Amino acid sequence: MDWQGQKLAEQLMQILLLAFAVVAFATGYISGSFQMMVLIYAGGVVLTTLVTVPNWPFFNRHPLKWLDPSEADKHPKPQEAVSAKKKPAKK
């Protein structure tokens, strides 16, 4: 899953969970059944999980281009800056 796919999965998760919460609350309120509300929301959580957790192909539309190992050897790695030691203060 690429970066844009992660963003899409996050947005889908939020939208689907909110939609199922609203539908479940409205149905539970109208029917007066707490059990119906919980079952609808639980079904929404399961459906949202099935949509957002697997690595579906539409989450991989923008793959990252990695450097070949031979190319990586040509470019020097960043070095840590060496700091000079401070002299102890004389009293």
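Keep in mind that this is a model prediction, so the values were computed, not measured. Numbering follows the first chain given and starts at 1. Take the two forms, find the largest set of C-alpha atoms that superpose within 1.5 Å, and that set is the rigid core. Compared with the form predicted together with the partner chain:
With a cut-off of 2 Å and the rigid core superposed, residue 66 has a Cα displacement that reaches or exceeds the cut-off between the two forms.
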The other form holds:
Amino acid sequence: MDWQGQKLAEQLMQILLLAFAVVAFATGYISGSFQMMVLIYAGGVVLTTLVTVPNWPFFNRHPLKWLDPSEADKHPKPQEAVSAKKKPAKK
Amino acid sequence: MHSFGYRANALVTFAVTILALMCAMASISDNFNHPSPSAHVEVLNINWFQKQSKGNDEVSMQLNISADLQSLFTWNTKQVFVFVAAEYGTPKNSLNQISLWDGIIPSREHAKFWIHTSNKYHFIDQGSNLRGKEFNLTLHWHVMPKTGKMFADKIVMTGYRLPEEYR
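Okay, that was the form predicted on its own. Show me the form predicted together with the partner chain next.
Let us now look at the entire complex, which starts with that chain.
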């Protein structure tokens, strides 16, 4: 997933779960059936899992542009600073 | 949301939190129910009335218990536990409460009932104070929810009296 995809996945997850919760509670309360509420919500959780958890292609519409390997060789990696203190050479 | 596991964890946590909130709301919705139950208990017959060898009085009676507890049921009700208790005072105890019968009502359809039975549990006094005793019969109920708070209440019926002599 790219960064945009991650954000989309999180928002989708929250909105879908909340929406299913509201629908489930309303349906259960109006029809007087607790079981209806639980079933609708459970179905909603499964659906949300299928939509937001796997790495679907539509989450990768803004892919990161990784540097080409041949291009990377032209720009050497910065060296780590060498320690100033040198070990005294043994005579 | 960096990986499959991360997203799965976030989803499960959020889903369970929302479920807890829904259950709390369901329990709160029970407060909007204003029940109007009715009940009547009749003592049909005193089967026997003896003093036990230990010195305590015991009485067995036929009861006719009828009630309409349908209005207690809401969408969030699992079952209603109902019991009938006898209440009276003695010199030793200012209040005695003895459960004579109980039952479980599993659904609204079963909540309007009558039952003709002898007392399910022994009516034994701590002492021998029951001759000529005036007592109340109370019908208690506990509305047990599917989730959340349990409501309990009762109806008190007065005017019952035990015989003057053993039989």
